[in-house]
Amino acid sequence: MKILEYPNKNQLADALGRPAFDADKLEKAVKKILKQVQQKGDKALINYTKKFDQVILDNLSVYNEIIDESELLLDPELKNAIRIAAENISKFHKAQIPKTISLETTKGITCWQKALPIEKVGIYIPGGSAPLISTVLMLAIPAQLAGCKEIILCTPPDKSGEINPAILYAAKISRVTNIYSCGGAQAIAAMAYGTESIPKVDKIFGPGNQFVTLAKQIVSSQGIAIDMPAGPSELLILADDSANPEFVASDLLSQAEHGIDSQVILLTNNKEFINRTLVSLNDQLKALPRADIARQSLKSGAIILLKNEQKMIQVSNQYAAEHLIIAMQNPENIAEQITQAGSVFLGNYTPESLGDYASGTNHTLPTNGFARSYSGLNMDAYYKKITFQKADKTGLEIIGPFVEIIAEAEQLQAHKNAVSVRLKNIQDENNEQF
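May I have the structure of this chain only, in the form predicted alone?
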């Protein structure tokens, strides 16, 4: 990790820069994949599975018998842990279900807003070296709570052509409708355009590598809704002398082991704390099974010594981290000053891992600075909200003249007339009564 002491503006900007990639070359490759799937459907998906996953598939669908058998293959402790996580995620997200809003804005005019679930949602679960069981829960449980009619899940098979049974079990208890052996940008294309096997969905959810992220961004420009442009994972930690260096080191490594493109940053106002954290970091790194991945990830990370607490908060808001840990005295007070972050973890006993798995909050969060404009995944993402309004004669008589004035100022005579003819009709009816 890079270590900077009281960096200037340019040094700080360089240290906070996200890992870069060749966007032009990547875009060309992703667009080719999208086009092939759009034109050739299942055939393209099977060919890409053979090319990228080294697996020859006869069928993309995962049958219910295989899904049901997955439960028998799992350790009871793991199944229980998955159920506990699912319960907490369900509790927190159930509380977010939007309610119908109705009010009379003017006498005789009632407006209301109703939330309706998106009918078909697609969930992407990355493959790679680690089965992301928790991501299934995070994406599928809110869809089930919202009442989405179809929940489609795509995930790549392993080298033997199988899907991890824990993924299947998590999908089963989350009431996923259909599961398909399909990964990468080609899976995004399948859900965006539809193929012979995989139905076209209304919105696509889920994280992934740079290929998947770019594929989601491209299809979103073609009218397919996505959750957010989520990319490689990242973590920023604010720590002072009250923090435990062993805890902080473990948090840095928990994100670094995600992948070589993950980014971890530590901000502190205590120089001695840096040295103690580095010692613990190296000790813990030696025992990690994914140490090689973590080491490569740490190369793009940084430990930055800043003058004071306020500067730390300022830099944190500048970075807009996906995950933010506040390991400081009075973390609640610090949290009140945080304006840019995906999800925040307060105190020495709240590791980011809690949010990743079982606290109840969603771990699908905006990365790459998108926390400035995107929220972490929540129940709103699974609904579209429709507004309604109804006016009676009294309401139209009250508000109609104001609409006429504004419409005339905008030189939209037909808009004005739509009100005027009604007002004249009401006036004529009133005159007839007398």
Given for the second form:
2 protein chains.
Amino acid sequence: MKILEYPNKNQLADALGRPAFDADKLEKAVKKILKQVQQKGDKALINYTKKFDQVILDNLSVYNEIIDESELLLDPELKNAIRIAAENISKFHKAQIPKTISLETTKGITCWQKALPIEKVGIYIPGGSAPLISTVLMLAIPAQLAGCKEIILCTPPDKSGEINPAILYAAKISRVTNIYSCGGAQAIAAMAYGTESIPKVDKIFGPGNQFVTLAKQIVSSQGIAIDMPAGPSELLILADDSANPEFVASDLLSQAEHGIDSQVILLTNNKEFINRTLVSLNDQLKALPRADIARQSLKSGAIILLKNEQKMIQVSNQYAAEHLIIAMQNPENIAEQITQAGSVFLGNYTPESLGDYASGTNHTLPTNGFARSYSGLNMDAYYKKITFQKADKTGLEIIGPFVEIIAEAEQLQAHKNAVSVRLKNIQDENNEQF
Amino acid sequence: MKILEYPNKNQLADALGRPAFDADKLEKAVKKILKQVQQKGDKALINYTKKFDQVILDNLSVYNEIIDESELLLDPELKNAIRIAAENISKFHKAQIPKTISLETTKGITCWQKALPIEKVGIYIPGGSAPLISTVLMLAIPAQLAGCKEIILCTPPDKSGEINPAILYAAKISRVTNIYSCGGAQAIAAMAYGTESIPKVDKIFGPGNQFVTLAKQIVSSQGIAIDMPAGPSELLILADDSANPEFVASDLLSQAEHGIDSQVILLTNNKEFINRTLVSLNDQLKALPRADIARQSLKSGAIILLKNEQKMIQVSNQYAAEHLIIAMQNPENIAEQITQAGSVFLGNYTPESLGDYASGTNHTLPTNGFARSYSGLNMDAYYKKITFQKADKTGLEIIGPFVEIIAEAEQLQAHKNAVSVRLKNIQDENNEQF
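Pass me the form predicted in complex with a further copy of the same chain as well; I've looked at the form predicted alone already.
What follows is the entire complex, opening with the chain shown before.
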């Protein structure tokens, strides 16, 4: 890790810089995949699965019998842990369900805003050596709570054409409606455009490699909503005297093991703490199965010694980390001053991995500084909010004349007329003689 | 207008099709503008303003003295109308301010979600013959209510280098912090990348022509948040026996006068109503200053006779209109069955123009069917929601073992370790002998 002591502005900017991702290189390849799927549907999906996943599929759908059978293969302890995690995620997300807002803005004019579930959502779960069980829960549970009618899930099959039983189990308890064996940019295309087997959805959620990320970005510019822009995962830790170097080292490693482009940053006002953390870091690193990945990721990470608490908070807000651990005295106090972050973990007993799996918060979070303008995934992402308004004659009589004046100033005569014909009609009614 | 009676599925799809917008053609031109502004800053902006707006500016900032002076030029009646509209918009949006959500998901684990304002927002207001006063209110008032620190506004100057006093007044009462004379794709670039004069913002809001729309789309793929994807404005009206043909005609025209690509659709179950509406439409059209635009837009519009109320609702939900007027008996009843729309106007006395200006709802709404997955602009758009969590020892002891199990299944050993080192530490403390 780079170690900086009391850096100046430029040194700081250097250390906190994020790796740029050059989408242009992949664009041609991804656009070709999107086009093929749009034109050839299932056939293209089956071809790409053969090419990229080395599997020949008869069929993209994963049938319920397979889901039920594979459940029998699962360790009961794991099933139980998945259920406990699901319960906490459910509790925290249920509390976020938006309520209808209604008020009379002017006598006779009622306005209300109602949240309705997005009808069809698609979830992408990447493949690879390990099953991203928790990601299934994080993306599907809120969809189920919102009442989305169709919740489909695409994930690539393994070399033997199968999908990990834990993924299937997590999808089942989250009430995913259909699962498809399909991965990569081609799965994003399938959900964006629809094929014979896979229905077109209104919004696509989920992480993925650079191909998947770019595919989501392209379909989003075509009007298919996506959850948020993606980048490598990040952790920033604020640690003072009260922090435990062993805990902090374990947190840095839990982020570093994600991938070689993971970003880890430690800010502290305690010089001695740095050395103690480095010792523990090396110690723990030895025993890790993914030590090689972690080592590479740590290379671009930074430990930065800062003058005081206020500077630590300032730099943290400037960085806008995806994950932020506050290992400081009075973490609640510090948290009040945090204005830019994805998800925040307070105190010595709240490792990031708690939020990754089971505290209840969502682990789909804005990376790459996007926390300045994007929220972590929450219930809002599964709804669209519709506004309604109703004016009675009184309401229109009060507000109508003002609408006429502004419409006139905007030179939109027909906008004005729509009010005028009604006001005249009301007046005619009032003047009617018997 | 095209008139269809009891169409079949394909005829319906044809009539309700939206015009495709081919961004590829403009892409080169827009990318060049973005690059120039990124590289040359203010100099590029001044050059483009000379080229596109035929104005040579010394300075991009609009000073407070100019804003105050120009207020004196404004008709007091218009000022008053703007203030009344602002009050209603303010009331309805204030009611939407998100609250902190906090709960204990497991004994000893508290999770909360807090909404914080996006710090720097940029608003784009197009130029043209008429000042879009209401758009300033719709975009800036929620920013002010959310507490955004910087609210900047870019709008192109007129041929004499000036900005309409009504725009300046609306910006002033909405507490816009800085106004800049700058329009088109170059203004979007300025707000996305920052220049010497114009600060970089975290999120860009506002309508515009195809260049502006594409520029927003491109910067959004670079991580600058935008309000929503844009397309031509739309109105769908549901009318039964209880509707007034004169009112309905005035509403169709108020939409049609926006632009030649505006979409207007009338669905009714009453054959006779169609003729009465057409007569009134021709009648009202004659007196309109923007009759030519309206006429062209109406050409691609459709009046569709459907079998019954249920079919009307079904087709309306399928279309997912930006604006939806329900001119039917028991409009509340019908509104309950609307699942896809931007903003909905109930009954005979709620013309769309009421919502465009002063009912209180926002007029920045999803077009092009985006209402299936996007909300109309609302307070959420000005916040990012951050999650927080804190576990004490008890909480970690309860949930930690489940986290260990799932992390193990995901083959993320360091994620597991971050819990294990803490649980071991707690156990050691518990076992400490005195």
